Amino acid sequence: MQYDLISLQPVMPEIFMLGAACLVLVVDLFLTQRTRMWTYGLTLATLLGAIALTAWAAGPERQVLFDGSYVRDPVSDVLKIALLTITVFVMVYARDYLLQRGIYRGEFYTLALFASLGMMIMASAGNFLTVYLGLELLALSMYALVAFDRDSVKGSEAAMKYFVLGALASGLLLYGMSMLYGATGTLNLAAMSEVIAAGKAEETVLVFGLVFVVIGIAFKFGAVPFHMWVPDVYDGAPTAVTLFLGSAPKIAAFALAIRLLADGAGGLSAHWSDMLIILAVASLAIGNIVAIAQTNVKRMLAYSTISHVGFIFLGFVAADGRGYGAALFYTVVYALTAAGGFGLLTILSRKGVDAETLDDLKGLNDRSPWLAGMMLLILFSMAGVPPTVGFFAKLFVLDAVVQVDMVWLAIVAVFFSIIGAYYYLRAIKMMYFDKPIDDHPIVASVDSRVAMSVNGLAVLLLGIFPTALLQACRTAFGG
């Protein structure tokens, strides 16, 4: 096949990508601590570009390129202008944070970009080899930068409890995709998954395969009883790599599961259907429960996220095109408030003290009542509290868990989501009702202040009007 630059169209999101991070680095080493703004300029220069490159390509109809190794769909073109938005969220936030700190690096930005491609070329994976390629590429990104505060021993432990575990779910994971390979014959999903409902393949060693896969994919989104790393790394790790760990590469398993799932395994869904219900439950009631008891905001936010992980897999387990589509609007909206939750704890902090601690959000809407409202949506948000987004987005998952018949399990959800709504409220009844303990003001640069209140007002607005993204997630499902 001839490549040229009309052939390649879809593919230019990723190759911009790559050019341009490699370009970031190559600059940096040029560049003095005074000068790093430049970094963080081509940064988000880079990401900006990297959206409207995707959104210049997007397109209702399935291109397929290399064999077959890449798909650029409606669901890539919804996965990755997300996950990029994010991102740029992500690197706003996390330029003070590093500058107070002396790890104002180039390093960081160089590393994000290469996480942010290895979650591109998940969402447009086509065969188990681009998958892991691309999970590969963004799990060693984030394993240095877990481990970017060189001076920090609780950061070093972290990434390598991060590293340790994350390599054994990566290894379970390329284990269950042999199985399929062997089972199948094929490395491509399509391919794979013609050959499932044909039924030319045998079941045992599909299903025996199929365990290994969701067993990985529970890893990755940090589901229980595979969540162990997930509050010590989230605690352990400098904020502004917690803010992007916590974001954007929620959005990557999510791409990682639709395409192993819904795009190479559909034909089994009666088998992991089951599997993400028992896995959903737990983490719903696991992630909940434990997050009542945490002081350490970044823990409670973690076992928060745990919870946050059931809900999407609940949409997987409706197995439809309704289900995939709340679950991706469910995915985009968690990303974005755990993007502006996070993002205020590197706004809290400051030179030698992190707010860390359910006690350093008291008072806060003394000290800033604009931050204290952006924040008080954001919690209502992941507590599903109307009208903000949130609230919305559960109630679409469990209108897709309905329609399938399992009354009972939106029961569930919705009583685990009750028990949650308690820690949020009690951050926030700390941000009104209670004292500041701490007197020092705020201090925050333009750009960081810019992007909560667009956070916060985007949480509130999409709530307002879901129609448009919700639209946009069912339409590339073809719903």
Contents of the next structure:
Amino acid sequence: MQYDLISLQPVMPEIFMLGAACLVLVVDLFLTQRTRMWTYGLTLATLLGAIALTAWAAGPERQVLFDGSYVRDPVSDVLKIALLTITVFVMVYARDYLLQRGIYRGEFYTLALFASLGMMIMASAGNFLTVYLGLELLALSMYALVAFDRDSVKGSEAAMKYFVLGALASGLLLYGMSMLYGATGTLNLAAMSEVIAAGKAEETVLVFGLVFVVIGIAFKFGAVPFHMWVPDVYDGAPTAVTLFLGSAPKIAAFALAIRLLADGAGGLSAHWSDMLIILAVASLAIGNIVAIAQTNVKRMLAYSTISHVGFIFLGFVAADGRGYGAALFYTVVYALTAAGGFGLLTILSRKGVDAETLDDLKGLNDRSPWLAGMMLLILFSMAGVPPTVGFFAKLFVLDAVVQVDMVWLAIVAVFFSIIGAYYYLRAIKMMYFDKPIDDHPIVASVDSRVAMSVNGLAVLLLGIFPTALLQACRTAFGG
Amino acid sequence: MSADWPILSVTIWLPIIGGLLVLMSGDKAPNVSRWAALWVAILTFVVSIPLYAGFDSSTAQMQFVENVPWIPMFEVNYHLGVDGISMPLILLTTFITVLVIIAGWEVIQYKPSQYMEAFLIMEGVMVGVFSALDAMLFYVFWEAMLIPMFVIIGIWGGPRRVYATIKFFLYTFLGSVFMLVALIYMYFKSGSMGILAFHDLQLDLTEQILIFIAFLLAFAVKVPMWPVHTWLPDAHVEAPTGGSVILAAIMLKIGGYGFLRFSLPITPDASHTLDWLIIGMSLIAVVYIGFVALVQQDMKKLIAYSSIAHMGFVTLGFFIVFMIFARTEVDSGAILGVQGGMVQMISHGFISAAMFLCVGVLYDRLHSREISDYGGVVNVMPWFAVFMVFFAMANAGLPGTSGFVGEFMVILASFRADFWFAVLAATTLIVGAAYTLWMVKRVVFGEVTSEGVAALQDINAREALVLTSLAIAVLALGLWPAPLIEVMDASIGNLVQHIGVSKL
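Now that we've seen the form predicted alone, could you pull up the form predicted in complex with the partner chain?
Every chain and every other molecule in the complex is listed next, the one we just looked at coming first.
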């Protein structure tokens, strides 16, 4: 088969990422600690370049390359731009933290770029192999990142847990894929969808395989009851890595779910949406209730993530464009707020001291009213209080759920969001109503302050003008 | 009519943007932020005056309408407009905010710019609640209100402020999320988020009852009605004076407004079926909470309970409508009840604000709200005593003050519904007088009881200005309520007519 350059246009962002990641790896070899700024700069340039290329290659039509193993469609465009943007924020927040921790090394950036590449591949996956390839590229980079502070016992333990459980999840996913392959005779998701629609496949085998695929997805999202790794890994990893792990990969997990469930097994939606209801309700309940008991901020945010995953799954339950659009919107918004929340923690962490307990938030309004204000917006957004964008994210999901006549599910969801509001309020209480325990001035570089401001204001402005993002999410699913 | 310029938008966004600017001015020069906040508040008040001056009281149509698409995929519009029900409440908001800013002038020393900012943002958001004609816009403003109030109570409140503010937030949040589900449901029924479209939406009785209950949870918590009132005494006691004033004078009214704008017109049949519930809860509020107020030791708590009792009149006035329909063919009694409730809301806005400010004056000097710590204040603060006694009389419903008008109208309307309702409601004239005047007797009159009281300074010019403006408002509304009633007349007539028609 012949490839001319223009037919490769859709896959340009990935090719660029791969090349640039290798370049960063090589360039970093020749840098000293003092000139490592270049690695940071090149990484940001790579990410921004990839965003630009994705935007350049974007379009309303669906393009299929490499015998259907690679798909570029509006969904993948939105996903890639979102996850790359979030990664830019992550890189900016992380730099100070790494510097102070003495782990400001080029590998962080190379691994992060490869992880992003893995996520991009997942977003554009057209068959099982591509899905798995992207997933493992992401996961292996992440395992290494979690253990990045190699002298930290806690970090190594977290990495081991993450690796073992992650490998198990991948195994389950592969097993499920093999079942689906056995039943439909194809690895290609679009072809599989046709076979299922035609009713030519044995349904028992399909559903059997589907169960494992859903479990794999739930593992990657961290949905209850497959959530055990989330708090431990979030807590054990260096905050800068938690920041990365807690934000952009959620978008990748969304990509995984949308490619496998909607594109591949769309015909089985009656089966998987029931499974997702159980996962969603359990995640909302466990996530929100257990978060109340946490005194460690990272663990609290980990449980909060679990509850947000419940909401994302609710969007899938509707199994139509409206629901997927709402879930996508929710995922992007969640990744943005999570980046801001963990970003603040990296800013608060100083040399030798990690901001870990809720007490570290105390009196933030006295120490830095502006940062406190941004964090206020982010926490209210997580709680789903208007006029922040978190409210609209919840609203659109509820709307999709009510539309398919599951008002009870909407009521369950809002009920648990009220419980959830409590621990976000408690964090705000710490920031605003308590006296600081530690009144060292906050040392933050200009770039992380700017990123925090952009992040916080984005949460507010997207709340006041949600139309553009919603439009993008909706039209991605043809709605 | 519509004006050449978007009055409502300016009234909403001017204080919000002004508040943000005040915040940015920081605390380095507190007087700059105080003056800036005052000018923003005054300017907003001035901007809102054309709403009254240019109001056409002959029609029930929405006026000063602005309508721009906001989230087109959801048919959600930035749709603003006022009628005779919401317009007076907006003016109340802009007026009270000016007073609150003045009242917090020297009192607030800790982060004054944030304090002023919170009140200004609060003002804009509350005006937004009253003028929103799109349910989603309404909901966004409704919830956004919680954020500044949460911060106000939590930062500048009393010793148990954290408990109070979290209770306040969660209580009201719990109430309102179910309303959100109801709004989404109606959106699918009607294909629109317009409140006026909801008014014409046909719903069967089961749907109506469920929607009614969802609204009831939201509005009853806000009003607050017995038995979901328990957050209010806590919030009031712990809030700084300005916070109490805004809570009592305006935020409680939003609950009452919600009944008029949503519950009654959208679910008239459910309102009719369940009116016994609301009437019962209102009468309990009036009678039982009145007695609860009697035994309070804390002045702010006493006024907080008295607010609940007074708001009971408001909901009573709104929901006796159906009984009056059943008994007489004439609508005028029904209109009287609703109008009485509305007048009561406005009047209570002035009186409760004044009462809380009076307590604030004492608190600023002696840092105590306990009734037993005072006594004989009149000997050292004669001017203050004049105001305090006057507002206490108004709170007790003395004829000639605004407190009398609303209560009288509601009692009169209750007679048309049921003799015993009227009797029960009228007990407030006795109980209300008892708890208010007894408090005044213990605090203001008698011999000077302690050295602290003996050292009190009388009110200064700033405090006198605030209290005088409220006194004028209370008297004006009490002696000549006609302009207010006239403005509401067409809108309330239309509303009563609308809810008289069954949707079934």
